[in-house]
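Form predicted on its own, single chain, as structure tokens, below.
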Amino acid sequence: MTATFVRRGDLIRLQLRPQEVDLLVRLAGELRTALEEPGPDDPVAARLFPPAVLGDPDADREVRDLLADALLADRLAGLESVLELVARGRRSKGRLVVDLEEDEPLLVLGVLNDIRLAIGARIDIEAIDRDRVAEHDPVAYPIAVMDHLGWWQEQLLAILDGQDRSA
């Protein structure tokens, strides 16, 4: 299997198959909707915006009132930036190729993390015994997607930590 992220000199190259592009764009759009239009007791909002002050609801509310808009704006801007990265990509050998520059690898890493956290919150991943999930279980696909995104994160982290040897 071809690596999704590879080092190319000073750049990190993102290489996605067409179905991976579709998946990333769809998941980013779903997360944007969840962030812009959270329902009551939405597990995604609860997971991505955990309490800032534990044990003191009044202090937590004060901190949230001060920071909530900025945190939401940062997450939405990150999603938009990743979609812009995908849009600027070029086609090469059946893949979308994007050379990530400067802080873009960290941006992608953060968005992948947010998407994985959102998926996990939706399926209540912490309550699932993964060893007991059958192939046709409704949570099997979301778990597989989380694992795939996690594999991407591992590749990117290895490169950022200097452990990648593909140049």
Given for the second form:
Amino acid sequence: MTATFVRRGDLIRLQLRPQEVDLLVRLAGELRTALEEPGPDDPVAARLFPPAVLGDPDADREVRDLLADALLADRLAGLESVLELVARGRRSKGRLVVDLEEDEPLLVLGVLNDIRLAIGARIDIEAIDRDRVAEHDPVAYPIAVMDHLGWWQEQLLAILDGQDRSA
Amino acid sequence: MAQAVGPATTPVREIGTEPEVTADLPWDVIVWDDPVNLMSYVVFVFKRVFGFPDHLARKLMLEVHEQGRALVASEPREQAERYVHALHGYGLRATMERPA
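Pass me the form predicted together with the partner chain as well; I've looked at the form predicted on its own already.
Okay, now the whole complex, with that chain kicking things off.
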């Protein structure tokens, strides 16, 4: 299986198959909608904007109010950046290729994580015994997507970790 | 223009009350386990947010994974808020609390 992320000198190259491009664009769009127009009981918002202070509800409200706008703005900016990266990619050997520069690998890493967290929240991953999920269970596909994006993250982290060690 | 106002009499501390002595005490920053964040990702975040060396970041990640939570910092309130903000930005479950 061809790697999704590969190191190319100072750059990290993202290379996606067409169905992976569609998946990433769809999931990023869904997360953007969930953040911009959250439902009243949306587990995604609860997971991405979790409690900040334990044992002091007033302080918790104060700190969360303080952080919420910046957290939301950063998350939306990250999603926008990743969608722009995909849009600027070039086609090569049946894949979409994007050379990531400067902080772009971190943006991609964070967006992949947010997407995985959102999927996990929607299927209530904490209540699921993964060893008992049958092939045709409705949560089998979301879990498979989470794992696939997690594999992307592992590749990217291995490259970033290598860069840190050589810096 | 608003006038400066002050108490009409010198404040007297009520019997049984103590001055606020906890304001400057450090707040504990706790990271909690969750089933989605990758172990390698948590190590990466600890190194970036706190500048921890690799061995300490891994030790704390394992503490989170095995014990459900780990104390990652004790700081004055503003710095603790900055850490919680950064950790939430990375998608980690993090809270701050006054030490017991």
